[in-house]
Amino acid sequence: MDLFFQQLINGLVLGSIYSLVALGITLIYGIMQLPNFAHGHLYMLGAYLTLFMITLYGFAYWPAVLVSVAALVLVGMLLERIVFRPLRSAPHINSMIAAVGVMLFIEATARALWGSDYRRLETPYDDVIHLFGVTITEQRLIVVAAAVLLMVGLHLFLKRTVIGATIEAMAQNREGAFLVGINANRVSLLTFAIASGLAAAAASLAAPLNLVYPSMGAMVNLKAFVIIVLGGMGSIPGAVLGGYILGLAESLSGTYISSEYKDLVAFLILVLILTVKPTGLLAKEAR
C-alpha cells in the first residue's frame, strides 16, 4: 500500500507540471483559437535560463526562477506581437504553420547555442521527508505547492480583476467582447505573457527533477495537447484536471505495468477520450 501512495505523490508532482504547461496552451487557444505548438519549447527555454542563471551567474534558486519567468514573459509578448498578431486576419492554417516554425527555430537556436548535451540542475532542496510511509523530497513538495499557488493565483486574477475579466470575456464570446470595446491586442498580448510565464515557472520547478536538453519541450508539448483534449479545448479547469489525471495515470502505470510504456499511456488516454467524449471532460459550451 505504501508503494501505491508513493506513486500517488509522484503522480501529483508530475500532474502539477503538466497542468501548468497545459494552462498556458489552453489560455492561448481560448483567446486566439491558436494551438501554440511552440509552447513546449518556451518551457525548454525557461529551464535553460534557470540553469544558466544558477550555474553561470551564481543566482540563488528563487531569483533565478524569477529571472526566467520575467524573460519568458517578454519572449511570449514578442512572439505575439511579431509573429502571431500580423497573422490574425490570415487563414487559420497560417498561424499554425507559424507556430511550428517558431518551435523549430527555438530548438535549432538552443542546439546551436548550448549544444545537445544533457545537463542537470542541482537543487538546494534535496532533503528527504518521510511522511506516513511515503518518501518525498523537498523539491517535489515545492513543485506541488508552487503549482497550486500559481493556479489559485491565476484563478483569482481571472475572476477578481478587470483585466482578468476581459480575458475571460474574450474567451467566452469573442464577438461580444469586441462589441463592448475590449482591446483584443492588449488581451492577446497579456495572454501570451501569462502563458509563457507559466511555462517558465513549470520548467524551473521541474528542472531539478529532470534533465535539461534542447528537445525536452517536445514530449511535454505532446502531453499538454493530450491534456487539453482530455479536459476540453479552451477549458481552464479541464487543463488542471487533465494534467493531474495524466500525471497519476503515468505514475501508476509506470509502476504497476512497465515504465517503458509510461509515455504510451498519454496517447491511449487520447484515443479513449476521442472515442468516448471527443469534446473533453469539461468542454466549454459552444459559442
The other form holds:
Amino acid sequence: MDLFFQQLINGLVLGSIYSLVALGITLIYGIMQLPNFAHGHLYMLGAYLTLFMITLYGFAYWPAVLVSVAALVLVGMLLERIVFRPLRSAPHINSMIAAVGVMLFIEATARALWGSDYRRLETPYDDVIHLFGVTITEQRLIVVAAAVLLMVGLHLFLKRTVIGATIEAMAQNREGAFLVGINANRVSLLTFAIASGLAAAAASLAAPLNLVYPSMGAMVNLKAFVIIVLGGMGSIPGAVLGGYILGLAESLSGTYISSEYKDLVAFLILVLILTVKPTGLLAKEAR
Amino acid sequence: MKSFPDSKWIAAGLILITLLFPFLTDNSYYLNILITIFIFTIATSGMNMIAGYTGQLSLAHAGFFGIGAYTYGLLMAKAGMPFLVALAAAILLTGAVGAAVGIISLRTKGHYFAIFSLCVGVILLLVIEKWESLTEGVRGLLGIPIAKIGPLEFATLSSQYYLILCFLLLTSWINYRIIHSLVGRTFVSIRNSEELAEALGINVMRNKLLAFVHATVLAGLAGALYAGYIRFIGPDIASVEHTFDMLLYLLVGGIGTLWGPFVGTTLVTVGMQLLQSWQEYRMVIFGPLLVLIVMYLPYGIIGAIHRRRMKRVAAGQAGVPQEAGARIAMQDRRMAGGEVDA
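Counterpart to the form predicted on its own, namely the form predicted together with its partner chain:
Next comes the full complex, this chain leading.
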C-alpha cells in the first residue's frame, strides 16, 4: 500500500508539471486557435536559463527561476509579434506549420549553443521528508505547491482582473470581444507572455527532478497536447484535470504494468478516448 | 486545361535525364543523393495526397515509413523471404495499419486530427523502439540482404538507382492518374469544404480513408525501398523529426501540387548536402525557412509558379466570357491549395 501512495505522490508531481505546460498551450489555443507545437521547447529554454543563472552567474534558486520566467515572457511576446501575429489571417495550417518551424529552430539552436549533453540542475531542496510512511523530497513538494499556487493565481487573474477578463472574453467569443472594444493584439501578446512564463516556471520546477537537455521539451510537449485534447482544446479546467489524470496514469502504470512502455500510456489513453469520443472529453464546443 | 503543355515536356526531359544519369557520371556521391531524393519524393508524395489534396494534415507519416522499412527489413533479414514478397508484404501491412488508424483518426477533424496523428506517429515510433525482441530496438536492424528478382540482383548502386527510379515513376504516374480523375477531384472538394462535399453526396469518410490509406501505402513503399537501399535501419527513421522533414520538403515544393514533392525534396536535400558540416544544426536554418515559407510563399515554389501562370492566363483572357474567367479563377485557387485548412 505504501508503494501505491508513493506512486500517487509521484503522479501528482508529474501531473503538476504537465498541467502547467498544458495550461499554456490551451490558453494560446483558446485565443488564437493555434496548436503551439513550440511550447515544449520554450519549456526547455526555461530550464536552460535557470540552469545558467545558477551555474554561471551564481544566482540562488528562486531568483534564477524569476529571471528565467521573465526572459521567457519576453521570448513568448517576441514569437507572437514576429511569427504568429502576421499569420493570424492565414489558413490555420500555416500557423501550425510555422509553430513546427519555430520548434525545430529552438531545438537546433539549443543543440548548437549548448551541446547535447545532459546537465544536472542542483537544487537547495534535496532533503527527504517522511510523511505517513511515504518519502518525498522537498523539491517534489515544492513542485506541487508552486503549481497549485500558480494555477490559483492564474484563476484569480482571469476571473478577478479586467485584463484577465479580456483574455477570457476573447476565448469565449472573438467577435463579441471586438465589439466591446478589446484589443486583440494586446490580448494575444499577453496570452503568449503568460503561457511562456508558465512553461518556464514548470521547467525550472521540474528540472532538478529530471535532467536538462535540448530535447527535454519534446515529450512533455506531446503529452501536453494529449492532455488538452483530452480536456478539450481551449478549456482551462480541462488542462488541469487532464494533466493530473495523465500524471497519475503514467506513474501508476509505470509501477504496476511496465516501466518500459510508460511513455506509451499517454498516447494509448488518447487513442482510446478519441475512438469513443472524437471531440475530446470536455470539449468546449463541438468541432 | 490547356495551360501546361510544357509541364509534360519538362517531365519527359527529366525522365530522360534521370534514365541516362548513371551513364553520364559514375560518381557514386551523386547517385546516392539522387536515390535519397527519389525515395523521399515517394514518401512526400504520399503526404501530399492526404495533407495537400485532401486537406488533412497527417503527422504520422514517418511512423508508416518506419512500418514499411521494418516489415521489409525483418522479412528479408530474419525470415529470408524473396524481395518482391517482402516488398508486397511491407506495402500491405502499412496499408492495413493505415486503414485501421484512418478509421479511428479520421473521425476527428482539424487540429484534433493533426494532434491525433502526431500521437499515432509517436506510438509507432515507441513500439518500434521498445519491441526489442522483434526489431532489435535502438541497436537497429542489420544485415538486410540484397534485393533479388529471379536471377536479377540489385547489388550495384546503379541497379538500385534504376529499381527505385522505376518505383518513383510508377507512383508518380499513379498519383497523376488519381489527381486527374473523379477521385482526385473528390479529394480536393473535401479539402475545400467537407460540409459542401457531403451535401453533394460525397461519402467524405470513405474518400478521406482512401486518401489516407494511399498516403500510408506510399510511405510504406518508400520505407521498404529505403531499407533495401541502406540495408541498415534504426528506429529514428520513424521519428517525428522525420515527419517534419517531409513536411518541409512538401512546403518548399508546393503543397497540393503534383510536382511539389519532387521539387521540394530535391531542393532541400541538395541544400542540406551543401550545409553538410552543419548536419546536426541544419534546422537552425530550415526552421526559420519553414516560417518564412508559410509567411511569404505559402503555396511553395510550384504553387507560386502556378499562380503566376494562372494570373497571366486570366489576364490574357480578359475578353472571354465571365463564366470562363470565373472558372479559371477557381482552378487557380484549387491548384494553389488556397483552401487548405487542417
